[in-house]
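Encoded as structure tokens, the following chain is the form predicted on its own, with no partner shown.
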Amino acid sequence: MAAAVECVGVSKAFREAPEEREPSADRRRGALSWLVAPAIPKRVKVEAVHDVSFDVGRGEIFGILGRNGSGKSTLVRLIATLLTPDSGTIKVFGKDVVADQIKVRKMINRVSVEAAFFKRLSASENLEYAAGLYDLEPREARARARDILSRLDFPARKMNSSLENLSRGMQQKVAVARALLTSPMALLLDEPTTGLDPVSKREVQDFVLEVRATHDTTVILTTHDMQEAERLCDRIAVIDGGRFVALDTPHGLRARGIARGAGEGAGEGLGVTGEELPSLEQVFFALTGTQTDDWLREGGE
């Protein structure tokens, strides 16, 4: 059977002009320093994605892990064709990112940690919008909305409120019900539950958990959470430098740490003995050479 989601040898890159410097105590003080035209700052390539390849299979939950800037939010935005890679292939259901791009958009829907509203309308009326996109009907839209919300324990009261006026976690619960709301063949989940209470974090997961099993819907999930991503995703890679540097399943991650450290002597770092299995966290910190502070620093959790 063929994947659901299919990436060989992605990259991508984009050109970044380097911080500006003061200038120098001497140019400061020529007389005619204000004749002499600034340098233009050369812009430097960044590679933010770098000849991955992976496969998703169809109704699975594959999670991406990795710091802020390692890449990860880049790989999701090129599923969703938000973005065009420099070299290599990504194909949705068969479907080319670029040459079907039209069709991809029709079999996925997108969740990210910054989702863009009409905040001066109400939850109810940014829903109706992102149905009518879709040429859904508004009634069954509308019962459908609702229906979401009420699982995610948002409180009907609210639905007429204007997305300013509503909390971070209220106006993630209507992205996700947005997302939800067309059925799709895929979801892009890029940090979803970010900000969230703990409740509200937990009841998040457990609609994703729902929405696989009653729709065989495939997931891709990119997240700081290490709990999140060992609860809900059947596989992780772990993305550093733009690179994936482990691909497996939680416990197969976990067990790798127990073998890292019997290899090379990491087995120290990670804090384990004899056959204890090193926590995920562990295990990312012993992959990246990330060190906890530095994660905690970057908005890990």
The other form holds:
Amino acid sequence: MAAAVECVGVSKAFREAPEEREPSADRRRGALSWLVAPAIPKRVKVEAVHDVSFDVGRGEIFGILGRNGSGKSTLVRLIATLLTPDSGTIKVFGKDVVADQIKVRKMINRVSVEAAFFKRLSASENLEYAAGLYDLEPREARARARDILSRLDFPARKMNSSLENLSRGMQQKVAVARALLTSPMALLLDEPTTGLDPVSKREVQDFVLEVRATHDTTVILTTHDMQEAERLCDRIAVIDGGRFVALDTPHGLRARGIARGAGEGAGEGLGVTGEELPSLEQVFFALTGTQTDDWLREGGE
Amino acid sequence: MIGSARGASELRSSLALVKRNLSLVRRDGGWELVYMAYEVVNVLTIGFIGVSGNPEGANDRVLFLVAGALLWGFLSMLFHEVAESVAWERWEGTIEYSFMAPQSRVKYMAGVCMWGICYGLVRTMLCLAAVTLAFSISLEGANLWAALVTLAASSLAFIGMGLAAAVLPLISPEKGSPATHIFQALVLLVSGVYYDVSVLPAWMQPLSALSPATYTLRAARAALLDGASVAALSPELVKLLVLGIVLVPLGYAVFRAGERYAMRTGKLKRNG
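Let's see the other form, the form predicted in complex with its partner chain, since the form predicted on its own is already up.
Next comes the full complex, this chain leading.
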């Protein structure tokens, strides 16, 4: 059976202005440098995603862990048809994200880290707009939105309040409801619980699990929250510098901490002794941080 | 029955944009009043220029100026609504959500254009009512039907220009929006909104021939001041329709090419 999401050799690079300007550029223009616009710095190629391949099974919750700027969101935006890959292919339920863009869009939805709304409109007006964009029957969409929001403990009295007057947690619940309103077969969650209080975070996480259990929805989740990743994800990929540096189940990733045995000193590197499994956070730091140990990479996929 | 249900479904995603914008206007009622008041005052100020001077022919002078101000008000609003649709979505932070919806871009832009026409018409009609009261303009002998047909014919061309201009904020988040304003200002300069294009320097005259607003204003003024019929205006109307037929698909093609570029370079996002 075809994978729900299939990425093969996907790469994406951007041209960006370098962080530091070349001082000689202004010096060359001498006394007139104050008069003319600063020299446009030569853009450099930044590889956001490099040769990434993975499959996500139907109904699977697939986590992507990575530091800021590691390529997580670029990968999600590639799957979401907001970016075109430079090379490689991405298929969602067998449909190519470039060739079958509209078909893919019908099957997916996305919650991004920033609640992207018309903030002067109410939750109900924003959801109505979303329903219209996805060609949903208005009455049915309203009932479904109410149902999802009540599951997320969103107070009904706030439905008509302007979103700019709602807390970040409330806004994110509306974002989750908007994504689920369209009954997506694949849900892309890009740090959906960042900035939420522990209770709201738990409610969103529970709902993600419920949606998977009841609708067999495939979920791709990017997060910084190790507990969240461990709780929700069937498998986790760790991305660093645009490359997948590990891909395994949460337990599998942690087991790498003892895979090579404490005798070689690897466990000590993670602050772990004997047969105790390192935490996911320890493994993550080892894979992406300055204290990276080669043994973890070698014990890879 | 099935056909009408399908039609409603086809229209639903375009109408979603119209309804969204209507909700925003309702929420921003105070600001809408401010814009409306400014627009009325602007047209009145221009109209008073016509009142000054020789009383003979004052009615025609006022009508000439007011017609220019009102028509330009409508056309520039239509252009602005279409051209700024992307910049606005980016500013609100909704561009990614709207652009990853499974609707064709034709439907999205159709919704934007439908809103632009409705919003522009309502604002222009309200302004017209205020101006008519202020100047007691005599429309006796004016052919309002021919003026409306002219407006409808010119809308197509302005939508086409708006579609092409909408690509600017898409491919250049910082500079695109100011560039659309510069383009709009140039059209105002060469189209004879407040003067006949014959007063323009010789080197500007060819530019006025390229602007659809030139033909719109010439035809609408002929209808309002001289009572010209649709048949009499047909040379200008044909030019407007030809411009519209060329500019709408061209503008759409430019927009789609810009969207593909933005998707390739990562510019299709909220923060530029």
